[in-house]
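The form predicted on its own is given below as one chain in structure tokens.
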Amino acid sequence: MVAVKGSLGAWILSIGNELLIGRVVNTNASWIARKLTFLGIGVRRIIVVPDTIDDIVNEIKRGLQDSRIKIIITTGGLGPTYDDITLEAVSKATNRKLVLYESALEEIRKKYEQANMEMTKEREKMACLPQGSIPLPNPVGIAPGSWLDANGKIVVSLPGVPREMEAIFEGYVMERIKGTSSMVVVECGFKVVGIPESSIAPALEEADKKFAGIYIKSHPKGHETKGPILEIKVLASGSNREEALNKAKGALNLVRERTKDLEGKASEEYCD
């Protein structure tokens, strides 16, 4: 079950051949997924797509047709090279023209002029966005991001360079999507040493069934039979922080209660 039960949904499309051949580790997807989760947006898909126009278009269309999905976030493919085709794909998937945005072009031109570089068609290309988009400034790089409202669904396109993606997301995306979900999400957990994961599994299942709006999971850090160490974590959602915390702590207390007779040592619980 997704972390935020009943929440608005999101897809993350990570675009780039370099991800599929293992040259680059997809840290962007995990970073965005965590941000969305704590904004009350349930991530339902993380998909890695090659730099192929048809593949990107098809996945965007699939996300737009899914009634559970409110937001699609793409990363990668916004640069000046021939294979940077994400915004062209967004345009095709949403039946829009790819148009030159003067405001984005001016920002790009200023950055190259500051570096004593002239504009070229490759550099100008980065200012071409789907018609109706809102350009998202890139404070640490060149290529702007894009925010597009497509018939009630949101398509956000961000650069693939992690520091650029993070800067645009935190500076221009987070505030825009905060109001799309009314849920508050918290994470709590504790560490337990000496209890195998298989022994604690029944308690986790009981907690999952008892508390609505939680996702509880054990994360093994040691060996199941030769020194078990578990990190028990629970994500809980509610209409406010107090409600979410009560669910999270209730679930963890149930696990502690069910395993108190087992030979193990648990740490103090923490909450984010």
The other form holds:
2 protein chains.
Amino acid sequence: MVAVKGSLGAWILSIGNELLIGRVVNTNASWIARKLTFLGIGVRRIIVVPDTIDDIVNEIKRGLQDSRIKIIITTGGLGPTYDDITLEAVSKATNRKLVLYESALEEIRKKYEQANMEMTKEREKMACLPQGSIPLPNPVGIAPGSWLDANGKIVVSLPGVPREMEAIFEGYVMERIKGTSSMVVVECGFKVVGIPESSIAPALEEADKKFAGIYIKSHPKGHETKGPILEIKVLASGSNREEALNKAKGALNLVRERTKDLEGKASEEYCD
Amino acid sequence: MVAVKGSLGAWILSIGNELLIGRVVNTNASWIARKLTFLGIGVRRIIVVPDTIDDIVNEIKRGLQDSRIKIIITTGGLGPTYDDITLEAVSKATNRKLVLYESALEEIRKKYEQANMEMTKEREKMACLPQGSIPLPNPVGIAPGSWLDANGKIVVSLPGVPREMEAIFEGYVMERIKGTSSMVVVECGFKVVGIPESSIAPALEEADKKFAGIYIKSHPKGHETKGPILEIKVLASGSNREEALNKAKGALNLVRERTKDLEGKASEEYCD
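Form predicted on its own already given; the form predicted together with a further copy of the same chain follows:
Every chain and every other molecule in the complex is listed next, the one we just looked at coming first.
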């Protein structure tokens, strides 16, 4: 994990039976992982847990006890239904009370009022957050998110509906996290045609050993022996963009040399 | 988790940094989760771990120690590159040696020979499996999978390339697992227009309490107050299809009644 060396680590906890029965693909986790990676935060685990209180509490506690981890981000389980129990679990795991936030309640009440709907206990539940947490406004849905500083770690809870999760993350989480890491991360790559993954493997190992703070990987797109196509991608971190780019390009150049030796074709390189 | 009540549990362990940096969406896990669910196996966790030996070993051990778990399925890390270390980790976690399987080596050698390629140590590595495991042929790629019976539990290791994983699962894993569960699982659902999720919530809770061995859930597709659309889905298990269908339809009928009371529109129901 490139970004982890000397920097902060994170866990993503995806909550919901719908993920465990394979009804929903966990695009939320990869979206968040990508954002965190480029913020200089290394994701160490993505864990999908069922909507049962003990499972959620146990995994949060485990994350909080891991010395490499600074941030846990949960998704799902913030809504009005009986099995939406994420914030109850965060409260238990951090030994806090779940309390009704008047400000959050007011926001929720307003949204229902605009639609001529009254408050019910299911709707009120969405305003109950772990004591001490900061409610994160939900610009596209109802349930607010939650940011909790707990014993030097951070637990962020976001809804499971992708557009709500993304809006809260981009609007209220990104800026707060930016301040915690000073790393710059870049990604570069090129395509190689005509060389099996097993032949290029030693070059990747060599590059990994030569450049600190990179993550280089071959992604097979064709067939190992019948028409091999490889996407070579490198992620590199540094204290500024130039340093990161130099590492990434250095690693790719080494692989490019070996590609020539093996008589394969390499495409132009690209960087994000 | 519907399928878990009284039945077998599984963990899916997805191995690979590319998942943790958000480069690849974990479609393998949801594909396997769906298959296991309909085989009557309840998935209790999906865990994504980096390509580091300690992380993989620790999570496998944790799964093996969980009394609710019978099967651990790993994906990724079976290839020829230096960071493909899954089978080394499975060996360590189960206190076995990693041994060269002559039969697997022969298959691999044949595939490279057909392409006029020689064996190298990177290619040979793919024939090293935990002692006592059964190699699972890879009909579309090179690296074989592995089936290991270890202390009354099963550890299945599959490649990370989706079409290779799917081919091995369907060709060699499915039949073996079928024998371990006698449950039948069905899924039914309908669409509800005009009722917010928070209003239908009590009906879902009621259905969940009334019918044992079901998992019922509302999936919001519209906006809670501005044009709510809900997909109501129920997963039900039984000792035969009729019993499972009866439960699923009973639960949906209860929700349908409440939908009428709340003056919402429900579509025809469908079952898989």
